[in-house]
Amino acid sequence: MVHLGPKKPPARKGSMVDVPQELLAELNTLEQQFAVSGEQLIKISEHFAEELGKGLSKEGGNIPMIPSWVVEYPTGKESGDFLAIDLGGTNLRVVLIKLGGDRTFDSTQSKYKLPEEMRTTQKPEELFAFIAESLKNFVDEQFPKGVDKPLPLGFTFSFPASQKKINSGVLQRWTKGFDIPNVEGHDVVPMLKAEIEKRNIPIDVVALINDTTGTLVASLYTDGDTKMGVIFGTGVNGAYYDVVKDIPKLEGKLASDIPGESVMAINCEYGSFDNEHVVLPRNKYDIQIDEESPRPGQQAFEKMSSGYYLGELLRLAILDLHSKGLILKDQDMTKLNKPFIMDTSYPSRIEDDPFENLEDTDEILQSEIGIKTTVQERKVIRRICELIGTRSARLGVCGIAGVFKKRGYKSGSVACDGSVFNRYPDFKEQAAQALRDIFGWEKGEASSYPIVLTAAEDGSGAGAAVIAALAQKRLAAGLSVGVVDA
């Protein structure tokens, strides 16, 4: 007989009957508030197909749908060896990539946390200092002997940018909770490639691209059915492929090698989706965050649903059960009225809690935040986590089902990557729950349902080298890379 060690706890049956009446007359208000119906949600991706066309138009939207200047499908046969950075939300990733040209690729990658104060440093190029000191600390690892040539590399940039070219990208604007002048409006490549310089670094910058569509491409280098990249992380976003000819903005601006029938991936950025309010069913924490934003007014979808936000939401809503004296009374809430102190990580583990005392939830809240819970206030905590959870999840596909709806599509794969989708508890069931409410499939397992939501494969990385192959091969045989003179 083999033994593999104890099992996992089975779930929690979550047993309300002895939390106070006044307290779960509390917690129903916050239920409400909340709530997604399959109504709303039908409402809210239908307003966002109208806004992803209009992100297309000449007049432009509050989407920005960025052409990437992907301008082909990948085939599967690219290969070489690429280096590729991801600068997403918390983490810069360094991955050197060696594609296979049969669909397979293998990867060894570092990873280097960026420090809290960097994303709001006032020297712009202490970020692109960090970043290339990153690069030579691995590269002189993995190369002790130097190279013969420089090594080409993908920077995953995972914020909006415009880009007239594939090897360039003008910062639109900053999210994440980055804010640091004299970026927005400049090119990042340049500010990029002259740290590098400094350092002496055998490093020849390919291509820029977004986390999202490098998903979408490093997905589509393996599985032909996929319809889209989306990220569920530290903020949310989508890409797909879109044709030229029905990209107004791009009207005139082409040279002829990138014809109307052709194919173009699209980073939506449509983390920014209904700043004007119209459909997203936004509470008084939703507003109390916009408010208290570098950014009031910008990234409505993203403040409501990414992953950089949850755990604010779990903050403010305890705070607000404390201050009507319903819950940790005579508690130090000295390190719970700092803000954002909770990531993402506090609701997912408090959900992730399997006892029925809540202990794992106990410990967390003792050892991490300084304050002592009853089971009754640490029963409401689950459930408000398992509410803000929910509404991500259900918010997050509106964004996938605009897109499918936006080209006709009614069935597909849909890469998705991104530390909410990898391991939030039931997220995944949650968006497949929201899909079916939209399209209206009969009940069934998730796997069955015609848009299949399936985990990327390093997007990022991978996606990085397959882009900058596609576009070393353009460039090699005297073929545009973005618009006209560029």
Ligand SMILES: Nc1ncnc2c1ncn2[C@@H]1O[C@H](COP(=O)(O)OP(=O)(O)OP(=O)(O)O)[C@@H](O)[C@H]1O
The other form holds:
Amino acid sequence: MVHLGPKKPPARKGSMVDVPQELLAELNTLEQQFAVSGEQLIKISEHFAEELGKGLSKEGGNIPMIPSWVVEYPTGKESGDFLAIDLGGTNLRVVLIKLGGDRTFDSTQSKYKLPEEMRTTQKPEELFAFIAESLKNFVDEQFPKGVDKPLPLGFTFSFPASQKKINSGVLQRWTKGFDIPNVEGHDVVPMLKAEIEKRNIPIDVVALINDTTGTLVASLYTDGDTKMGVIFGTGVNGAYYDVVKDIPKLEGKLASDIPGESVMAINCEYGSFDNEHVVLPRNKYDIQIDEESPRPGQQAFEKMSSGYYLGELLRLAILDLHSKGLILKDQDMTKLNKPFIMDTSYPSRIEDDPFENLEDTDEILQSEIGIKTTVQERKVIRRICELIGTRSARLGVCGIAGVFKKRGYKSGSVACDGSVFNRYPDFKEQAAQALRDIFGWEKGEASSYPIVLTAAEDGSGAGAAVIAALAQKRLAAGLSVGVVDA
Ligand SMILES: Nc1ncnc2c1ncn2[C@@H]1O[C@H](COP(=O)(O)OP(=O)(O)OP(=O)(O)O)[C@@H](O)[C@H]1O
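Next up, the form predicted together with the ligand. The previous block was the form predicted on its own.
Now the complete complex, all chains and molecules, led by this one.
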């Protein structure tokens, strides 16, 4: 198709000629505050590799490094009907997966938006009732005549949950703005099962899965060269396969059917990287977000790079310029004063504005935020969006580089999912550039680089199905799916 519409204006300081000097000087400060140099990236990814190792040690570290009890690579031959649910940070997805047994699968999916108040409801059963209701609607619709035997379900729960076995998961702590009492420290599988049983839905929960592990396994089911599954969504996280003998914290806890040479998929939960603030270059907005968050001091890496926070960073930077009297004089700031009023679609859409006068941005800010901007102000706001998005991509890949360094991988593909990866303008290009900065590759097409980031959209449903299939097979064969005595 020939693209006849307006082209997105490139980022260029030249177009800022009509921006007042004082404002330009402030923008310059912002450029420095959001910049992450190649040297910094190298330092961060090296520290990342060390911290990943620490998380696997007996003493533990800041990064949870959760063994997922997926102890095989998928063969591609797994087959059958499976249900998968995926509770991310923003949506609940319910999927019926038909694994073809020949590296192919078919899926039918429904998406249910999680009501905003559900994130902080005081009654945990409301969350699980919402999931069970959605499941019931889906199963009734897909199987109007009922089913012969319970449908195996893989529950993708994208929060840090420690797992002593594959069909349980104790929530370690809420992330991504969730804060529901009496769930942390508890196994979430019985909570879901209770609501399923109340409604007599014919479902057997066989595996609890993290979305990163699901993305990793789904991609391996179709592409044998996948080294990692990574999410750039509401949160940031990655999963990869390690080897049991290199996981000291499992020493002495495994049955002989999971030997030292066995692989083990690890859900890193690396959003908590550098909670000690040793290497991440935090600026004043990052510090403010952290201090005003329900959990100060936690999820340092996530707070600087994930979708939950990018719009908020933009809001804080705009407010800062306004408080200095540099932009939005005499505008009604009521909406903009509301924390988290802008999600990441704001910087994303603003950066994507194809018009030289940033007409789309004008419309977004007027109709949704109630502020009228001048062209100069919009140019500055757009540049801030670029700074925030670029930093997110550059920092975001340090988790990938850390895993490759830790495992000694020189090449491979990384299956990526999440709206920030899929929809944020230039994110993929900036991410590839950052990996090049870290590994010192020759400049070329991103697809020719040794580490290739591939889109694994909606792969985690298939991953949950493949993992459920692997778990079912092990359970049927009487093999262990967790620590001894779990
Ligand atoms: N157009 C857009 N461009 C970039 N990011 C967006 C866009 N629209 C929404 N987002 C951001 O994407 C995030 C949601 O990501 P995603 O759709 O991958 O959800 P999720 O599955 O709930 O995330 P996670 O897997 O991390 O829990 C939100 O934080 C939102 O701010």
